[in-house]
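Read the single chain below, which is given as C-alpha cells and is the form predicted alone.
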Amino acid sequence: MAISLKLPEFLVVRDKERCIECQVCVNQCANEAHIWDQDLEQVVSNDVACVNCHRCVVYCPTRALRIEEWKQDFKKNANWDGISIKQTYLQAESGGTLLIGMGNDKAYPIYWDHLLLNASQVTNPSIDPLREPIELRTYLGRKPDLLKNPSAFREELPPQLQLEVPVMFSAMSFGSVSLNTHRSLAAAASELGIYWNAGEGGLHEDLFSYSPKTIVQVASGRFGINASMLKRAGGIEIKIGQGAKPGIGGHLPGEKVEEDVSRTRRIPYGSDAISPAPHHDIYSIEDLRQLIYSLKEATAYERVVGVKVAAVHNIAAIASGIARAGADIIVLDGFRGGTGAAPLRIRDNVGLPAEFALAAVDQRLREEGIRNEVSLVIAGGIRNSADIIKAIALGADAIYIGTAALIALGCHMCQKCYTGKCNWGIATQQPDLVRRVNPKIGRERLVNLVRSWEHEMKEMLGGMGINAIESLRGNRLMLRGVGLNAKELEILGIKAAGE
C-alpha cells in the first residue's frame, strides 16, 4: 500500500510528570486519539486521529494534556500554501469531495466588526434600563398597510410570531444533531418566550409538548412533514437554501439514520436521507407562491409561513419576489452560516456576507413600498448581542443563532460534525456520546446566554436613548463604518465614522 502523504493536523502533547495513566482520555475520545497500550502499561497518542475537540484536555484530572497544531513547514510559496498542498494530497489519495462542518472560517472581512453604534450624550439623554422599561418584544409576520378602524384598541392581524427577545435558534435537524441537543433548544426557547427551528428532519414525538414554540421546515426532502405536524407547529419555514452551501442539497448518511431518526423522518432505518438541491415542484416565484398558500390553506391561515434562502448575488430582487409570493418572513442566511456537512469548496467560495444581503434586501423592499408585508430574519455568523443590535439597525426584525447556540452547549468548533463522532454529544447519534449532552444543563446554558444578551441589548438601546427595539429597526443613522471603502458604505447604506 502506498505511503500516505497526509500528515497529522494536530499533536497531542502529554506531560509525563502529570499523567497518572487514569485512561480518562481514552474513554472520552471517540476518535481513538488516545490508546491504552497494554504492553507498555501506559496511554499512547494517535496524533493522526486527533480533531482538536478539547474533550480530553477539559476532562484530564491532572491537566496533563494540551493539543498543538502539527508544525511542518513547506517551502514558502505565495500561491501554494501548506493547507492547499495537504488538501491536494488528501484528494489525490481519496478521490472524494472534501467535506467540512460548521461555517466559513476564511479571513474574509467581518463587517459587523467594522460597524460602530451611536450613543446619547447631552441633548438626547440616555435611558437607564434598570429604572425605565426597554421593550425588546418583537412580532414576526405580515403587517397591514393601515388599520381598518384606527379608533379601535384591538384589531385582528395576520398570524404573528411573538418573541420576547429578537433571537431564535436556527434550523438544525434531528439526525444531524442529537435528540438531547433538540431537547435543550426546545426547552430553552419555551422558557425564553422565543422560537426554535427543528430543521428539515421533522419533530421527534418526545418534543410535541414544545410544538407551540417550534418552527418546522418544509425542505426539498419533505422529511417528517404532514398536515397534523404543520397544524401542531408554531410556524412553518420553506427551506430553499442555506448559507453554508448555497445551491447544494443535503445528505444525512445512513449510519446516522438510527431508529428514532428513521421514525421521525419517515424513511427506512439505515438509509441515506437525501435532500435534493432544488424543490422539484418549485421552478418559479409562481410555484413558490403556490406552496406558500398550500401551507396556509393546510393550517387554516393560522400559521406564519417563512422562506429561507442563502445570501447570493441579486438577493434583493429574489427577496422582493418572495415577499410578493406571500411569504410572511424571509430568512437570509449569510455565507458564514453553519452546517453539519458541506463541500469545502462550496462553503469557502459561494455566497455573500449576511451584512450586505440584509442591507440590500431591506433597502429594496422599502423602495418598493412592501417592507411592512414581510419580516426579515438574518442568520449566518451572529456571535453576540452587539451583532444583533447592528443587524436590527441595518434592517432585520430578528436574528437566528446556530453556531453560538451549539458553542453554548459545549461545541469546540473542531468542524468534524459530518463524522458522527462528536465528542461533546451534539452532532452524533451514538448513544454513548448523545448522553454527554444533559438537556437540563443544556437548557440552562442556552437560557443564560440569551438572558445575558438581553441585558446587554437593553444597555445598548438605553445608551442610544431608544426605549423599544422597533425604533431601532432599519435606523441606519445609528451606525457608522470604520475601515470600509466608499462602495461598501454605499451598499450598507451607512455613513463613515466622523460624518
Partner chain sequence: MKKVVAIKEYCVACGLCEVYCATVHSRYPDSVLKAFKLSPQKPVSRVFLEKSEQWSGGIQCRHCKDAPCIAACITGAMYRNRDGIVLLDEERCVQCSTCVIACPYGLIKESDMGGRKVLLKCDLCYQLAESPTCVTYCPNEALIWVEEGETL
Second form
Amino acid sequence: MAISLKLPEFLVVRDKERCIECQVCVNQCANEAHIWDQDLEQVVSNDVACVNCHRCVVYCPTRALRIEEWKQDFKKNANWDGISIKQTYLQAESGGTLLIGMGNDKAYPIYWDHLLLNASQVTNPSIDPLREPIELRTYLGRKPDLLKNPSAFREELPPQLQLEVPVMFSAMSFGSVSLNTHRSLAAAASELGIYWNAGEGGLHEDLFSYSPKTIVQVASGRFGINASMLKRAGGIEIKIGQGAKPGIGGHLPGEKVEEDVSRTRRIPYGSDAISPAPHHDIYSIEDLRQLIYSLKEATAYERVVGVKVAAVHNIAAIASGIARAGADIIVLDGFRGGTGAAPLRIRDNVGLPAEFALAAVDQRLREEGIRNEVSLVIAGGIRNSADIIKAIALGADAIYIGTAALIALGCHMCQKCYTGKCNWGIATQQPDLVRRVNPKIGRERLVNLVRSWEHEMKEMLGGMGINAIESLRGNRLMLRGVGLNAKELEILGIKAAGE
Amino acid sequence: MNYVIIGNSTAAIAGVEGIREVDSQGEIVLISRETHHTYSKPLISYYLAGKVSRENMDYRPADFYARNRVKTYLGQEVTSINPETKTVHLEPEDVDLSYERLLIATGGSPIVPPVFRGDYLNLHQFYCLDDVLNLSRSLEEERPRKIAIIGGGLIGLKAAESMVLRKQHVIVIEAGPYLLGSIMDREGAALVHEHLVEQGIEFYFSRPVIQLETGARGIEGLILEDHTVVACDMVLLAAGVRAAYPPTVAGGLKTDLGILVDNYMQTSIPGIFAAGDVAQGFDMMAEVSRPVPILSGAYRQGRIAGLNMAGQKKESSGIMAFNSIPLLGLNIATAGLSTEVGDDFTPLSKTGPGKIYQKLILKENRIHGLIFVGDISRAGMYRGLMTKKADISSYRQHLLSSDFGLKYLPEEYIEEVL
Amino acid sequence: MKKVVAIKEYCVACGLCEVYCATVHSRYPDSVLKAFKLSPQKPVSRVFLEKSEQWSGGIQCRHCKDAPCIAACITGAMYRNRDGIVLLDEERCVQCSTCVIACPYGLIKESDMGGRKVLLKCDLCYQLAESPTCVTYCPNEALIWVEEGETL
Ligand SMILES: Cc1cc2nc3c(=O)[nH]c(=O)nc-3n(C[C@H](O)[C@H](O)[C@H](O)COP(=O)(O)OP(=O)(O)OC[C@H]3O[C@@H](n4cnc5c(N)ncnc54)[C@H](O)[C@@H]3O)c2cc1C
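Complement to the form predicted alone: the form predicted together with its partner chain:
The next block holds the full complex; its first chain is the one shown before.
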C-alpha cells in the first residue's frame, strides 16, 4: 500500500504527571484518538484521529490533556502554504470533493467589527434598563400599508410571529442534528417566547407539543411535509438556499437515516436523503409565488410564510422579487452561515457577507416602497448581542442564530459535523453520542445565552437613549464605520466614524 | 400483646426486629440457654483464628435489648412448653412464663456420631461460642500437635481453616467421597481439596471412623473403616447439625426434620411460631418443605415470624439455600439446588484460569442452582435471577461469559436497578 | 428516602462517577490527582458504570427495603442507619462475601487493598452535606438524587 502523505492536524498533549489512566478520554472520543493499551496498561494517543473537539480536555478530571496544533513547517511559500499542500495530498489520495462542516472560517473581513454604535451624551438622555422598561418585542410578518379606517385606529393584521427577543434559532434539520438538540432548541424557544426552525427534515412527533413555536421548512427535498404538519406549525419557511452552500443542494447519507429520521422525513429507512440544488418546480418568481400561495392556502392564510435565500450578488433584486411574490418574511443567509456538511470550496468561496446583503436589501425595499410588506431576518455569523443590535440598526427585523446556539449546547467548532461522529452529541445520530446532549441542560444553556443577550441589548439601546427596538430598526444613524472604504460605507449606508 | 422468644441468635433477633417494626408497645421476653449477649455463630471460627475480637462477635450492638425493650432470661433453658396454659417452663430458675405469642428459635444442635459418645477430655464440639472458648483454652494448655476434624462440610472446613491459621497440623476425616458434599459437586470439591492440601491440610475420604484409640490424654487415634489408624491428640466434631427441639411440648408440635411451619412461620399450634435452624419451612428452589439451616434463612424466617406474631400478615415466598465460604483465600459460593444432577437438569460450567470453577444448574430456562469457586464476584446476579425465577432463554448464550451483566438482561430488570 | 437514579437516556458512559466515587472514598477525598497518585492502592469505586450497545448508566446499591444483604450478613456489620441507608461497618466485616452473593444486582464488590480483602458498597456519601458525589460530578446530570418514586 502506498504511504499516506496525510499528517496529523493535532497533537494530543498528555501530561503523564497528571494522567491517572481513568480512561474517561477513551470513553469519550468517538474518533478513537485515545486508546487503552492493554500491554502498556496506559492510555496512548492516536493523534491523526484527533479533531480537536475538546471533549477529552473538558472531561479529563485531572486536566491532564491539551490539544495543540501539529506543528509541521513547510518550506516558506506565500502561495503554496501548508494548508493548500495538505489539501492537495488529501484529494490526490481520496479522489473526492473536500467536505466540511460549520461556516466559512476564512479571514474575510467581518463587517460587524467595523461598525460602531452611538450613545447618548448631554444632548439627549440615556435610559437605565434597570429602572425603565425597554421593549424588545418584535412582530415578524407583513404590515398593512395604511389604516383602512383612520378613525378606528385598529387594523386587522395579517398573521405575525411574535418574538419576545428579536432572536430565533435557525434551521438545522433533524438528521443533520440529533433529536436531543431539537428537544433543547424547541424547549428553549418555547420558554423564551421566540421561534425555532426545525429545518428541512420535518418535525419529530415527540416535539409536536412545541409546534406553536416551531417554524417548519419546505425545502427542495420536501421532507416530512404534509398538510397537518403545516397547520400544526407556528410558521412556514421555504428554503431556496443556504449561506454556507449557495446553489448547492443537500445530501444526508443513508447511514444517518435511522428509524426516527426516516419516519420524520417520510422516506425509506437507510435511503439517502437528497435535497436537489433547485426546487424543481421553481424557475421564476412566479413559480415561487405559486408555492407561497399554495402554502398559505393549505393553512387558511393563518400562517406566516417566509423565504430563505443565500446572500448572493444580486440579492437586492432577488429580495424585491420575493417580496412581490407574497413572502411575509425574507431570510438572508450570509456566507458565514453554518452547515452540517458542505463542499469546502463552495463554503469558502461563494456568497456575500450578511451585512452587505442586509443593507442592500433594506435599502432596495425602502426605495421600492415595499419594506413594510415583508420582514427581514438575517442569518449567518451572528456571534453576540452587539452583532444583533448592529444588524437591527442596518435594517433587520430579527436575526437567526445557528452556530451560536450550537456552541451554547457544547459545540467546540471542530467542523467535523459531516462525519456524524460529533463528540458533543449535536451533529450525530449515533445513539451513544446523541445521549450526550441532555435537553434539560441544553434548554437551560440556550435560555441563559439569549437572556444574557437580552440584558446586553437593553443596555446598548438604553445607552443610545432608545427604549424600543422598533426605534432602532433601520436607524443607520446609530452606526459609524471604521476602517471601511467609501464604497463599503456607501453600500452599508452609514457614515464613517467621526462624520 | 406479650411475646416470648426462645433463642438469642439470628432467628430470635430477627423476630424481635420484626415485632418491633409493627408493635412498639408489646412486652417481649427473650430466653436463651447461653449466657452471652447475642453473637454471630459463624464467627466462632473467625474468633478462633484471631480475625475477630470477642466484642465484634456481637450480632447486634450492646444496647440492642434496651433499645428494643426486650426482657432477657440468659442462661435459662426452656424445658417445656404448655400450649394449654400458654406457658413455658424455665430451668434452673424454675419459673413459668406465659405468652400470647411464642417464637421457637432454638436453632440446631450438633450431631454426635455414636463412636464419639463418651467423655473424652480432648474431644471438642465446634458449634457455639462456649465451644470455642473452651477449645481456645485447651489449645493453649494442651498444645496439641495433630488435630483431627470429623466432617468435611462447611463447619468442619471453617474449623480446619481456623486451626491452620493457628499454625496447627490438621487432618480432616470425611465419610463421603468429597468435601462439602451437601452443597458442592465433585469438580468444585476437587479444587477446594487441592487448595486446602496446598495449605497443609491432610484428608481422608470415604471412610468413617469406626473405633477410637484412647489413652491418658483421651482420644489418641482414630480407626477408620479400612483400619487405617490416624494418630491425633485432639478431635473436633463437625459431623452435622439437626434441629434442636425444646425437650417437651405438650400436645406435640408437628415435625419432620424440623418443626413444620407454614409461610407465616406458624406451627401446627396456633400462637406458636418457629423460625431458623429449628424450623422446616418452604425451600423456594426445591419447592418443597425442608430445613435450610443457614443464617440468612434464619433471619428472613425470624422477621416474618415477628411481623405475623405482631399482627401484620406477611407471607414468606420461601427461602433459598446459599452460602459464601472463603477458605484460606479461596472463595466459594453456592446457591439453590447446587448438587442437582437429575435428567432434566442441564449444567453449564466454565473452568480456569487457575482455581476458577463456575457452574449453573439449568432446567426449563431457569437457573436452579449455582456453584462458584475462585471468582464469585458475579454470583449475586445469578442468584438474583434464581430468586426471580427469571426466564433466561433470551440471554442463555451469554450466561457465564466474562462480561455477563445487566446489559444482557431484559428491560424490566434494568429499570429496577437504575 | 432519597435515592440515586441513573437516567440511561443521558448517560454518556464517561466513567467520571467511578473516578469521583473512588476519590471521595480515598485518603484524599478532595483531590482526584492525589487520590490516584498517592494512595498506596488504586482507589476503588462503589458505583459501577454498566455499558451495553443500547444504554449505559452508573449503578450502585439500591438500599433495598427488604435488603437481602442485611439478612445474609453473618456478623451484623451490614445494617440500615436511621435514614434508611444500608451501610457496611468495615470494622466489623470479616469479608465472608455472603453479601456478594446475596445482592441480586451484584453491587457489593470485593476489592484487594494491597493483600487485604475488603468489601465495598455505596454509602450514598451519607457523611457529606450535599448530594452523593457521583451525582454532584455527573457531567450530564444522568445521575440524579431524588425521593423514591419521584420521576423527573
Ligand atoms: C461454625 C459455623 C459456621 C457457620 N457459617 C455459616 C455461614 O457462613 N453462612 C450461613 O448462612 N450460616 C452459617 N452457619 C449456620 C448459622 O450459624 C445458622 O444457620 C444460624 O445461626 C441459625 O440461627 P438460629 O437462630 O436458627 O439458631 P442458632 O444460631 O442455633 O441459635 C439457637 C439459640 O437458641 C438457644 N437455645 C437453644 N435451645 C434452647 C432452649 N431449650 N432454651 C433456651 N434457649 C435455647 C441457643 O442458646 C441459641 O441462642 C454456621 C454455623 C456454624 C456453627
